[in-house]
Each structure stands twice: as C-alpha cells, then as structure tokens.
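Next up: a single chain in structure tokens, the form predicted alone.
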Amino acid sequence: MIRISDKAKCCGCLSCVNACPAQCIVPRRDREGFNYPVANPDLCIGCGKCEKVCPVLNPLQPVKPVEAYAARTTAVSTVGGQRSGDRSDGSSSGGIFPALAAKFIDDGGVVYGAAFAPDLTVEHIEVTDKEGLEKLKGSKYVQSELYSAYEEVRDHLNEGRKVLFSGTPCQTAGLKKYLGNQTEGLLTVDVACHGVPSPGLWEKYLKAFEESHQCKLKSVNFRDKTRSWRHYDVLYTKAPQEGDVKPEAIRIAAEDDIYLSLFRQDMTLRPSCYNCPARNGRSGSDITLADLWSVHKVAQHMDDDKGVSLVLVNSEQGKAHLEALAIEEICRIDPSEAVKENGGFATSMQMPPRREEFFKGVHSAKNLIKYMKDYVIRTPLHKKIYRKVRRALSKIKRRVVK
C-alpha cells in the first residue's frame, strides 16, 4: 500500500490513484498546496498495483535521444486550417507541438495536454477538434490536475484510437508505468521541465493579484512573446466589463513578475523536483520539446527572436511522427550541445535554503503579494544594465544578419 513518508519521493503523477482496483487511494493537498496520494487501509486489498505503477519506486531506464533538431513551423490556425504566418500566436517556442497535435486530430486521434480552466486553475484535458487545441498552447507554470486522464487514455487505446499525450516528464513516466505494455497507438511528448510550482500557491496568488488590481482575470499568458521570445512578459488579461471594446491587459516583464520570479528561483517547486525521478531521458517519452535557447550557437540562421523549438527524438516512433509533419524549417543538431542551456533537461534544481520557511508563512501572510516579493532575490543593478546592453546588441546583430 502506498504510504508517503518522504514527500521528496512522490512526484504527484497519481498513477497509483488510477491503478487502484479498490479505489481506496485519493489525492489530498498538503499545506504547501501539492497533491499526495492517501490510502484507506480498511479498503485496501493488498494487490500491490499502486506500488508497481509508481515511477519513483520503479524508475524507467534512461534513454539517450536518437536525434536532435532545431525546428520551427508557421503556426496553423486551429480554425479552418489556414496558415497564420506567425509563430507568436500562443506557442511558447517554435510551434512544433501544435503541429503534432493538429496532425493527430486530422488522423482522428485524441490529444491530452494541460489547459487553463475557466477559474484559471490548470488541468489536463482531452481535445478531439482543432478549436480545442488553442487551450493547450503555451506554457503553464503550475502542476496540472490529471484527474482521470490516465484511465481515459487507456480506454481510447483499447478502442483502437490513437492518442497523443503531452505533459511533464513525471506525468509521462506515470502514464507509461500505468499502461505497462499497453501502448500501441500512443505517442508521448514531454517537456524539458524546470519543475512544477504549487497549485495551491497559484490559486492564492491569483486571488491576491485580483484583489490588488481590483479586477477579475479572464486569462493568463506566462510567455507572451510580443516584446521578445527571449525576454518575454507575463500577460494578465482582465475579464471584460460592460461596454468594453477590448479587455484591458496587465503586462509585466518576466523578471519583474513576483510569481514567475519565485518559480525561476526554484522557491515554489514540488519537493520531488529537487531530485526528479524522470529527468534526463527517464520519462519514457517518444519526443521531448523545449525552447532552443542555444539557437545562436547551434543554428544561428534561425535566430530571429520569435522562437525555435529544440526537438529531442527518443524513439523510432517519435522519429516517424516528426517526419510526417510539414515543418518549414528544421535542421539536425548535436544533442549534447543543444541541451547545454536547458537546465531543465539533465539536472535537478537545488532547493533554496528558505523554501520551507517560505511555505510555512504563506497561509498566515496578510498581504501575500508583499510576502512573496520579500523572498524574491533581486538582480543587482550592474547585471540589469548588462542585460539591457546585451539585448540591444543582440537585436542589432540579428538585423545585420538579415
């Protein structure tokens, strides 16, 4: 029976909850706002399935990428299949995931991925049409609620329907352990994950943000590329009021956004993220996607600051699906060089010394925004000046190359 005595050894994939035939395991949030499985010993039948499907107790063997690519594609609009001619319409990097997902929908398949719910919590949803793919675009820096996604994927595969599942490495590993050998028709796509922040903290932050700005939010875009792909903004769009022609938006540079700053400084991550069981090719995914931050080194001709995807092909099936896409620009690159600036792929983050202290004070904080702000490590002035100069030089260089 699953018993969580060390929270660093539970990644929250909840494959155990889905696998339990007695339905005696339920997810419950702890004080940090993360879900953990809790088993009822009175209902447990002792089958051991919950332990067998756990990717922490039974980690997958690491796999090195078969191939690596720098890739970008003109985004396909989800309405009518028309080309939009722009890669900044919601995709975080080079638009490869929307292209993969659209191909699955065209072939009659089902796509699973993380989406914002109407209340801006994050959940895994099933998408069967191109209109629905809009919800799956973009990064969501919150651990998503999986609910019954694993069971639904299994049922679709049993019906002979193709499924594309996208998620974090630990979610992908959890699905693979849950399904066992029952994976025919399944394509798994994970991301080079920095770590997953607390859903509970995100909900508290949203409430505090709305109170602070005296508004109700309609949407959040963690990676708005209007200004720049490298130096993106967080875009908070207010719910429209009566008479509004266009909903008002609050744009905050990523380095100035309190929630995103704490995430990037590893303060708000799940305990297991500091020793991730599925990182560095151990998720079992067919394809790993990431931002190719080293594009200026490995594929300079593609560096236009609109976003380029790093595509790591981990299986022959992944290779076949990638080759079936009509990708406008793609070039093969050295995998080891490609991941050097993607810290989320190979190594786990280091737990900040004040992390435990931070979460202990979240519930009692009278002003959560101010409380969170006090834990943000501020960038020294000389580094800010250096970054601005570097950005300006980078823009000039790209213009010269063009």
Ligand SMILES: Cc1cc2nc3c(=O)[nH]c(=O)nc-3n(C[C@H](O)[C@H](O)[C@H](O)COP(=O)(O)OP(=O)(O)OC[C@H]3O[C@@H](n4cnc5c(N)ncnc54)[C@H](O)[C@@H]3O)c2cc1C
Contents of the next structure:
Amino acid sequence: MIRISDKAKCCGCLSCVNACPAQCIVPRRDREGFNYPVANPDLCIGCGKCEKVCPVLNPLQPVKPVEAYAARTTAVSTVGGQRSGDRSDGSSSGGIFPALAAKFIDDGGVVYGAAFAPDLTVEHIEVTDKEGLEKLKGSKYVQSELYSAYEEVRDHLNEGRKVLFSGTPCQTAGLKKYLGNQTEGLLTVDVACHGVPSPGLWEKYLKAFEESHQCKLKSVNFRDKTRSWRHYDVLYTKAPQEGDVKPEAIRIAAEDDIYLSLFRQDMTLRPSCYNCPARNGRSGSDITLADLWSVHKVAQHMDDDKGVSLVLVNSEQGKAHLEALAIEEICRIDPSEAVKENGGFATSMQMPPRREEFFKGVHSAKNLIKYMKDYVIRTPLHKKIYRKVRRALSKIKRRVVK
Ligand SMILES: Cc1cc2nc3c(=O)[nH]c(=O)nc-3n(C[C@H](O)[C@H](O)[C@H](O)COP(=O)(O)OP(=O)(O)OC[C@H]3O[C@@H](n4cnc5c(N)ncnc54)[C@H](O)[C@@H]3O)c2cc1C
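Mind giving me the form predicted together with this ligand, seeing as the form predicted alone was just shown?
Below is the whole assembly, all chains and molecules, this chain first.
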C-alpha cells in the first residue's frame, strides 16, 4: 500500500489513486497546498497496484531525443481555423502545441491538457473541438488537478479513439505507468518543466491579489508576449464591470511579479521537483516542447522575439506527427546545444535554503502579498541596468537584421 513518508518522493501524478481497484486512495492537500495520496488501510485489498504504477518507485528509462527542431507556427489562432500573425497568440513559445492538437482534432482525436477553470484554478480537461483548444494554450504555472483524466484517456483508447495527452513530465510518466501496454492510439506531449508551484498557494495568492486590487479577475496570462517573448509580462484581466467597453487589465513585467518571481526563483515548487523523477527524457513522451531560449545561437534567423519552440522528438511516432503538420518555419538543430539555456531540463533545480521557512509562514501571514515579497530575491541595480541595455541592444540588432 502506498504510504508517503518522504514528500520529496511523491510527484503528485496520482496514478496510484486512479489505479486502485478498491478506490481506497484519495488525494489530500498538505499544508503547503500540494496533493498527496492517502490510502485507507481498512479498505486496501493488498493488490500492490498503487506501487506498481508509481513513476518514482519504478522510474522510466531515460530516452535520448531522436531529433530536435527550432519551430514556430505563424501564431495559430484556432478560433474558426483563422491564422493570425499576432505575437500575443496565447501560446508561450512557438505555438507548436496548439498546432499538434488542432491536427489531432481534425483527425477525430481527443486532446487533454491543462486549462484555467472559471475560478482560475488549474485543471486537466478534455477537448474535442478547436474552440476548446484556446483554453489549453499557454503555460499555467500551477500544478494542475488531474481528476479522472487518466481513466478517461484509458476509456477512450479502449473505444479505439486517438488521444493526445499533454502535461508535465511527471504527469506523462504517471499516465504511461497507469496505462502499461495499453497505449495504442496515444500520443504524449510533455513540456520541459523546471517545477510546479503549489495550487494551494496559487489560490491564496489570487484571493490576496483580488483584495489588494479590489477587483475580481477574469483571466490570467502568465506569459503575455505582446511586448516581448523573452521579457514577457503577466497579464491579469479584471472581470468586466457594467458599462466597461473593454475589461481592464493589469500588466506586470515577469521580473516584477511576486508570484512569478518566487516560481522562477524555485521557492514555491513541489518538494519532488528538486529531484524530479521524470526529467531529461524519463517521462516516456513522444514529443517534448520547450522555449528555445538559445534561439539567438542555434537558429538566429528565427529570433524575432515572438516566441520559438524547442521541439524534442523522442519517438518515431512523435516524428510522424510533427512531419504531418508541415510547419513552414522549422529547422533542425543539435539537441545538446539547444537545451543548454534551459536550466532545469537536464538537472533538477536546487531547493532554496528558505523554502521550508517560506511555506511555514504562509498560513499565518497577515498580508500575503507583502509576506511573499519579502522572500523575493531582488535583482541588484547593476544587473537591472545591464539587462535593460542588453534588451535595447538586441532590439536594435533584430531591426538591423530585418
Ligand atoms: C509548469 C511549467 C514549467 C515550465 N518550465 C519550462 C522551463 O523551465 N523551460 C522551458 O523551456 N519550458 C518550460 N515550460 C514549457 C514552455 O513554457 C511551453 O509550455 C512549451 O514550450 C510549449 O509551448 P507552445 O508555444 O508550443 O504551446 P502552448 O500553447 O504554450 O502550450 C501549452 C501546453 O502546456 C501545457 N500546460 C500548461 N500549463 C500546464 C500545467 N500547469 N501543467 C501541465 N501542463 C500544462 C498545456 O496542456 C499545453 O500542452 C514550462 C511549462 C509549464 C506548464
């Protein structure tokens, strides 16, 4: 029976919850706001399935990518099948995920991915039409609730339907373990993930943010590329008030956003993320998508600051699906060079020394925003100036190249 004595050894994929035939395991949030499986020994039938499907107890073998590409679609707007050149297309990188998913739907398949619920919590949902794909676009920096996604994927596959499952590497590994050999018709696409923040903390932060801005939020975009892909903003859009022509939005540069800064400084990640069991080709996915931060080195001609995806093709099946897209802007690159600027892809992030202290104080914090702000490591002024100058220079360089 699964028993979590060391939280660093549970990635929260909850394959054990889904696999238990006696339904004696339930997810329960801990004080940090992460889900962990809790088994009821009175109901346990001792079949051991929960342990067999655990990707931490039985890690998948690492796979080296077959090929790597720099790629982007011309900002696919999936609404009505229209393509737009708008750089704020809703995707975080080069929009390869929505392109793959749209093709899958055209072919009659079902797509699973992470979406914001109306209350802005993050959950995995099923999508069967292109309009629905809008919800899956973009990175949500919160560990998503999977609910019954694994079971639904299995049922669809049993009915002979094609399924595209997208998620973090640990969610993909969990699904693979849960399904065993039953993977006919399944395509898995994971995102290169340096870690997932606590859903409990996100909910508290949202509440505090709304209180401090005296508003209700309608949507959040963690990766708004309108100004720049490399130096993106977080966009909080308020729920429209009566008489509003356009809902008001609050735009905060990523480096100034408190929630995002703590995420990027690895303060709010799940304990298992500091020793991720599924990174570096161990998720079993067919395709891995990432931001190609090294684009200026490995595919300079594509560096227009609108977002380029790094596509790691891990299987022949993945390769066939990518080729079927016939992407216009794609170029083959060296996988080892490409991931050099993706910190956390090959190795796990280091746990900050004050992480435990941070989570301990969250519950008693009177002013959560201020409390969180005190844990953000501030960028020294000289570094800020250096970044600004570098940003301006790269803008000029891109204009000259054009
Ligand atoms: C938590 C997280 C951490 C990441 N860390 C890195 C990193 O360190 N380095 C890097 O290069 N790239 C990272 N990425 C991936 C990157 O930001 C893009 O998501 C990826 O390049 C795909 O971009 P796209 O433009 O092709 O499609 P997009 O439209 O951006 O695709 C969105 C995809 O992300 C999935 N997704 C979004 N949020 C979640 C979530 N909370 N849980 C599970 N799946 C989710 C959706 O299901 C969909 O498949 C991270 C993504 C997430 C969600």
